Amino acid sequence: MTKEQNQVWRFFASVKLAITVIFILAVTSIIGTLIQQGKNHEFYVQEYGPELARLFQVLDFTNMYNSWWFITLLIVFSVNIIVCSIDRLPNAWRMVVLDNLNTTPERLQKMPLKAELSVSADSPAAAADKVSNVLAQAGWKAQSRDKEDGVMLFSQKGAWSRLGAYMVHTGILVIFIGALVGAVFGYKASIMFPEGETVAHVFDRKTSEPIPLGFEMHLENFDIKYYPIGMVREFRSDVVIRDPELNEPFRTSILVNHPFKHRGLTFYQSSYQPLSEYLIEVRNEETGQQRVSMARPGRQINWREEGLTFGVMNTMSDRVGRVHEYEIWFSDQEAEPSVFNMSDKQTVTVQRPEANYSFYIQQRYATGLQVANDPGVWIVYAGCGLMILGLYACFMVTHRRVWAYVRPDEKGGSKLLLCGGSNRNKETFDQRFAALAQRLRQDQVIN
């Protein structure tokens, strides 16, 4: 590798590197979440004022997540971790497969953690399975091997602990290709449609071509609650569902925060718009015919069979188009027509000299659905999980490991040399490991 290689190696092998990219992202992350993205400029103009619309719009600010440099980020993000796990993934590997058997006594003697026991039996052999015997009772299954003046006993736990980091790499890259798959080969949709209609298909949101969804989506009924001081506090479509890969239809539910999944694609509530249109109901009291008919304002409606003729004069209505009261002209030709308000979804009686009639109204309302087929979604969660094991080990895992040596002892019997390390979380392994040489003695194993 020449000296200009190994300069951009060690470059993008860097920590440093690493952390100001990782804050860079974040800093950006918060000014595009503070932003709202993909309006259009005179939403910004309005919102923030010309001058900071136009330095939005210079940076990209306002489609920062697709903006050229952001992607550059997350490219020499990415780049930095596959050249830093690289150069530092051998050195843990070969810590996880070491051959801790292969330890010399006089290595284990320069251990700060050990002690030094004597053995309740004659041979080596006989005092290292006592040894291994109160081990495996401790929950550590020790391997041996003998040595020239002795035998080695080795046992350890959570040495994969090494490789978290890695794994959060790892689970960290597959999260950018899920990504990368999704935005490749899924799409972004939208549609509004009024209650009583059906759709069959979304249109892209970048291109506005229609895309087939494969199945009919109609809008049954669209409710909107709200709260005591008169905002929304919840708007809902209920939706029923014909597919022709199913025996018949179904019915749900499509509420902010509570998105409807079907065939791979996830439709969130997101918008709705007033209409004006009104549904109109009015029923005989006294022989039960009915007539359900769409009104709109200044437009009158013929009942034939009744004689009757009906419309809404007037209405009156928020800022955003909803109907809060409506002026009705009622008339069955037999005296001076009825002229009354209501409110939306109220239900009045009308008297009339022939028969008494119950007036419904409600104003019709159009959903707005946004739609997404993400197909990287999968790979995504799986890159999640990789990541949630891989910072469990390396918080919650320990490697520790423990070396028993035991050797004649020029008075009889043998010696044991009990040594132990752990790569964190020291202190409580200090405490674990006096609590093991505790345990040889009780179990009479020591002299």
Ligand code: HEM
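Target state, the form predicted in complex with this ligand; input state, the form predicted alone:
One chain, no partners, no other molecules: that is all that follows.
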């Protein structure tokens, strides 16, 4: 059974199928933008009623981009592109490598763009030399071949653009391969951990199983910066990486839009949580003695050496859980306890009969990081690159060809037949061709 007779092959090689599949993909993709994806069953029951919810489940509309039927469509789409390319690439390739000098003067005569002029030279070889020079100056570097009664010159530009469509199609397939590689060999995970802690695992997003990192990540500090008008300017996690494969631990920061890459993993700043345990630093201003502690609201902290008891009585926080005011209780058993208000990251001096103490308080956060291991991403980007190049070739590059045939004429000189053609932008090429003919006509050396 030859390819031509094979019905299945013909089916997958047809552009009708391509257009139909593209159209079906476009229409079905809409479904997933109207119905929220990936919620639990109760959500759909509440939103759409039990019957529709049931239907959505049967048709996989609630996770449609991963459903069997959508994946099937994508497979048909891919097979279509592959078969179609195998079917047609040889023809396109032939156009690229075509031996354009292997033609006859008779066939040149039939070309749509033609100009005839005479060249003052004794032999066609000498005339061809002259013409070849002028062509080269005009940007058409020509190859030449001797024919029975003359010399044929040929020059072309943009022949590779004939492959544009195949580059685009291959690019799409390469993107799919990259996505597949990522799905099979990569994973997505996440981790949420508080300041001061160290982690060596992250948790798989689908299975929630821990995945060992192979190194440790210690969160020194999580910081939110604000613009004067109160909007968030920056989320930043300052971390220390301790990797047994490296001699020294190193510090780095993870910010939104500035992920951190290490050992094939990429860490993204994605969320945070204010903790209800605050960092308090108390320092005796006379002796310089200092103590750092973690305080929960309503719990007393004792610093026995100094005879101090203190704690956070109350906090006032905003919508997102950021504390803007603390109420502090501070006692040294000598006199009435001090009770005062202060704001976050402020240092105040507490005056006591025995000594003065500086008191610092800071809210603590846990940072939420997304972790991606996607070995396919560079394949995807390569596919995108190929697609861009192909699009450019497809639409912006024209395959232009120019032939010049020189033969002796009856009066002892030589005659030149100039012809050409292009596969698109015909008007532009017509003008270029006319200009080239004019240039040859007026050239001093030739006439």
